[in-house]
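Below, in structure tokens: the form predicted on its own, a single chain.
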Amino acid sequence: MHARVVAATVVAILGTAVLLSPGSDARAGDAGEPTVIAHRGASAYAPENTLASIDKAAKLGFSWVENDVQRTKDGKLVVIHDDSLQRTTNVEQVFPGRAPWKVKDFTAAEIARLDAGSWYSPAYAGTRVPTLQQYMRRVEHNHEKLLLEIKNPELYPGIEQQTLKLLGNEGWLDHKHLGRLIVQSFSADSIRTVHKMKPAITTAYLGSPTAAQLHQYARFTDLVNPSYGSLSKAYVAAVHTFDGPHGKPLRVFAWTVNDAATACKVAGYDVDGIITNKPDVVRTALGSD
């Protein structure tokens, strides 16, 4: 039988003891050291989700980065991570009475007067918010890979359409770029949606599903990508014992590891990626240099 069909039914008669049991040794995705992938770029030496940050995790040699996407109030994607401008721009002083200052509330002309880069150090006063086309030029400039998340969906309805419109008009959903691409969120609707609307994009969920949830989550999503601290071998077994919607093994990517301790701890997990701030930290870390 199907792995997916043999997995659920030992959830369903055993329970999930079974599944989670620390001799499985199921593997997904090539042998070898977890994918390293830079979170919001490498947001450890560059302000995050900036090209800055970006252009930074190329230059280390790490080709995976990690970007967050939300949409401004007159409709256009920009890259970001919180839903408030506050945190990692100067918006308090520009626009001081517009408090809490959230994405959605600001158009994306009001975006771009912001500074993103201060707040991280002087060295990047004056580096700004990217639209999201201007990020995906920088990150085809860079031949880089991108694991996209989708943010906050909630608060903007129809975001899964635009955002595949947008990488469709980049030429980012070409048989040669969806090997280049995974699409995530921590809203199980957003993904179930994107791989509805394009089926050939990998996808990936954020979050850990019980190991008898597993067998749904497979039939829309190719990667299941939990904080570390959720983590065991077992689980990751567990999930390795499916197969999602293309007929592969669904991998895991954990995040967020920032020490060498940890790196090599998760990586014994048998994880198919790592997401970090610090990818070289990573990377030497798992004796990858």
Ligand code: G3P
Second form
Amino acid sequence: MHARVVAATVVAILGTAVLLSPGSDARAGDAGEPTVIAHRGASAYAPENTLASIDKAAKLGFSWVENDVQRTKDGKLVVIHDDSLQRTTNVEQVFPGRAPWKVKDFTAAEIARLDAGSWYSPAYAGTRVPTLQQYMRRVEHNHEKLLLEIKNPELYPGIEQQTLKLLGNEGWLDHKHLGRLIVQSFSADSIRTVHKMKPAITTAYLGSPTAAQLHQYARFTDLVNPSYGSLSKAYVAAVHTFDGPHGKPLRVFAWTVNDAATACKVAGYDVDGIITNKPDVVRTALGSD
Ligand code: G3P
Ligand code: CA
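Having seen the form predicted on its own, please provide the structure of the form predicted together with the named molecule.
So here's everything in the complex, that chain up top.
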């Protein structure tokens, strides 16, 4: 091959690597196409927050998944979005006298009896609410990366410490794993606590602080993750002007974008990531198929 062709090929390959690598590491800065994150797993195609939903994301070729962590009556961490078991399990049938079926009022053994798949489709009958430990092991098995949300922390005092302990026990707090982990919450206090306890963790605040507030958030969060409806190009640019606790510009992951037109729109705002129930739709919209 001609030397100039070789050089051009090398440059092209290196260029691709530079474009692809930032979005693939939790600690990376902004460049290239937005990272696509499968929200509650590939939750348009499998029951949300189950092992099936993260298997589905992996099958579709996506490495980043998002989840929600809460706590049972007997202190076990489980992966589920709502503070009640009612919408995504058959708890009403199994425990009819226990309304309003709050996660915090059921033991892990009781929750393990519930069907978390049939509400979505009979094809998923028998799917369970995973414990966080089971979930982390499947994420590891699938070589996935995790945007872990501490959900409703006000209901679960000490959940930050407990979550970090479990992550440490599962080997997720070493340097290698920290590049595949982001911890987020709607609670600034919760994220501040995570940052204080383990400063090496990449953190994300769910919400849209005002431009005037951003400098305060930049002390403890690496990302600001707003609802896509509250976004503008100017806001994303404003967020990007601040450096986070790890000395890199704050990043923005927008949620929850499930159609092509919105994906293109927010990509045009220069967001760093798009959180979606339909990662394949977003990937196609961004032209990365
Ligand atoms: O990751 C963003 C998104 O999960 C926040 O909203 O209610 O789906 O947890 P929610
Ligand atoms: Ca969530």
